[in-house]
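Below, in structure tokens: the form predicted on its own, a single chain.
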Amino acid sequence: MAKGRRQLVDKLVGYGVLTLFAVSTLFPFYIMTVMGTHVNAQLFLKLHLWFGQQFLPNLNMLIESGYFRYFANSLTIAVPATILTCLSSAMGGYALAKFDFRGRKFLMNFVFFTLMLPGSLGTVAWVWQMKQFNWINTYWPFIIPAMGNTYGVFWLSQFAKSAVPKEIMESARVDGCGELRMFFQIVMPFLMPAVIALGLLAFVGTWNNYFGPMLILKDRSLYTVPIGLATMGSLFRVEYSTRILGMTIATLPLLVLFAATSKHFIMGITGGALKG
């Protein structure tokens, strides 16, 4: 009986401290939603707590804004991209773990050299690319260039190596099974929890991109959340609030995904650490 008590006290604790690290947690996205329902001005005088009134006034301006139309066109990015970026890190993530051929030690070696480089480094070539295809002032350098996700390949190599079982492979080729129907309907399912974890993190990244959009796209009307959010408001004001209930919206998406995915977020990510 005294056993049983003191794995119940140890239960309830345990819960109560998962709860408050919960809350700590997410302390900071409710005020960023109470902040987004105020007048500007009582955003300097004191942390509030609770909703204003305010909160139809600046959905209001967001929409005169354009804000919905940024919207939009961060979708139109983050969608292919996560999609490209997970079939292209797949297929060469699976190349570089089940196959043997001329020239996968130096791809391997490549992969590991590219994953030690800030990206940044590469921003002016990356430009000046982007410039000799005429894509500037379109989405295309956010969405063909995703499919180079080294970072990717390198992940979903390392999970394959041990998620994918060669007897299975095997006998599929013993049946006749082509390789690009086998990848698609045998080795895809054993690889969906670290694709699916990727395509989280890349839709993140992409969804978030502040710097690239900034040199590329031009055109206002063009622009994503990250850069609309930021030329809001006009040369003698800032609309803080307005700002902030525009990443509040921009936050849902991505609340969303995690929570629809985050069974296999964590199979992904906990698969890809103990697989390698």
Given for the second form:
Amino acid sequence: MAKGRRQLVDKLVGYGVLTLFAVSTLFPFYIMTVMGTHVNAQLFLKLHLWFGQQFLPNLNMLIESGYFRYFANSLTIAVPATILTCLSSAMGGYALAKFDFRGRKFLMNFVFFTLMLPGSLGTVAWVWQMKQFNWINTYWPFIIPAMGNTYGVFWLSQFAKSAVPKEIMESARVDGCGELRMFFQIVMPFLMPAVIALGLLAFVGTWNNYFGPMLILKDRSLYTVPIGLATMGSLFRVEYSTRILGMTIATLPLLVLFAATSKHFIMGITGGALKG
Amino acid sequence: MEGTRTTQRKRRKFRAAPYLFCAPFFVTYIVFTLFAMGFTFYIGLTDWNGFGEMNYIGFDNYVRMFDFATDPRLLETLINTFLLMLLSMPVGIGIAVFLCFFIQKKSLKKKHVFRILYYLPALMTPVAVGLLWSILFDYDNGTINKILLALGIIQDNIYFLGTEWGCRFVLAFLLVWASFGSTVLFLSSALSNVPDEVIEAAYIDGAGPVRTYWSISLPVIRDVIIFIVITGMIGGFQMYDAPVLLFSSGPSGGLPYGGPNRACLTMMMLIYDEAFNAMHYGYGAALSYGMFLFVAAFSFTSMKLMTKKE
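Following the display of the form predicted on its own, present the structure of the form predicted in complex with the partner chain.
Every component of the complex follows; first up is the chain already shown.
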């Protein structure tokens, strides 16, 4: 009886601590959402802890400011970039893990070494290069180079090693299966958990990218969500409450995506290390 | 003998395929990322201003950035990053270790929900995070000041972002909030790999739950800490979006780039400012390699320490 009671107390303390931290973590999100529903003139006059009546007017102003254009632009970049990252990483990882070919060891070491290079090292020359390609003010700089994702290839090669059974590949080969069909129909399904996880990470990374688009995109009609949010106040004099609503809406797709696929997501973040 | 011959024949038969499969990654990586890294080093050897000719001037830029008497900013960014990590990492890791004590308990269910909730801040667009925190910690209008006033903890508003240490604390707080969730993920995944027998053995030896957690998790925690410190430091050097937005446009008005006395200036912010604002592409490129030098030196020593202990 005493033991059962102790366990109950243990449980309550455990859930209590975990919930307390969860509530504190979510508090800034909550404040942000609440502030987006108040009228700008009263936003900073007092502390707002509950939702206001101004959600629709604020949303209307957000639409008028062209915010959803940024939204569509971000999707136009993030969707193809994500698909290409997944494809090139899966193909490269599969080749490195499952083929025995000349130079394989060198390429593996190459991937492992470049994994340690900080991605922003080449920024200055990258901007010069994009000018030479005539890619300033286009979306290509964020779509094509996305295929060169070192983390993706490294991780997919590690994953493919154990996830794709050799026997199935061999029997398919005996049946005269071609290389392309082998990859898309037989190997790809085994790689899918890792590919989805990588795709989610790639999507979030592209969606949140501010630094690159800021250097490349000069026309306001091409802006993505992060540049839109950053320039709304200083350049285009959009009110704070509207801007805060924009921040909430910018975060929404990522939260929904994460909540819906958290298992895959966590695998992507921890490189598949997480079991439970 | 027979075996090697068949594998050789097999190898010959499928020769083109692996190269073609590898090509998209390697070609784009070399053409874009690797080339840009190499060419950045070359630009660092010139006086290029972004438009005109690239005139070769030797190693002037690379020498100048380490002349801290004339330009102390590279040293400042290094110190800033160290201070920021010193302020944020012990807290973030401490919280994660504390929470994982409860997360690894077998008696609690639905724990993955908490892990997901803790990770949400890491997903939020860094631009939006910087903006949000500039509003929360604003001088005249900030939510934090309003809450502290309402609770009677302070009498006058605190100018969080207006002082060197104040803005360091705000940015460190932002980092803790945004990153402790990923430490929880890595730590709990490492802890779940500890065999149950080890834990049961500790119980049978009469160790309490706290004692058991501490002794089984310490070795695991050490590895995770090394990993978190290395990646956190590298991320700290390259951090840009959140610190820029934090000072750019709070309701009480903008603050200097990098905060008061450049207390929150990061290496990436310095590179951007030199190359793309001041149009000193050559010097900005050299600074990129200054950053690389610190990243490499830091990763190298941390890994050395890690392999030594094992």
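Positions refer to the first chain, counted from 1. Whichever C-alpha set is largest while still superposing within 1.5 Å between the two forms counts as the rigid core. Just so we're clear, the structure is a prediction, and the values are computed from it rather than from any experiment.
Core-superposed comparison between these two forms: the Cα of Phe211 travels less than 2 Å.
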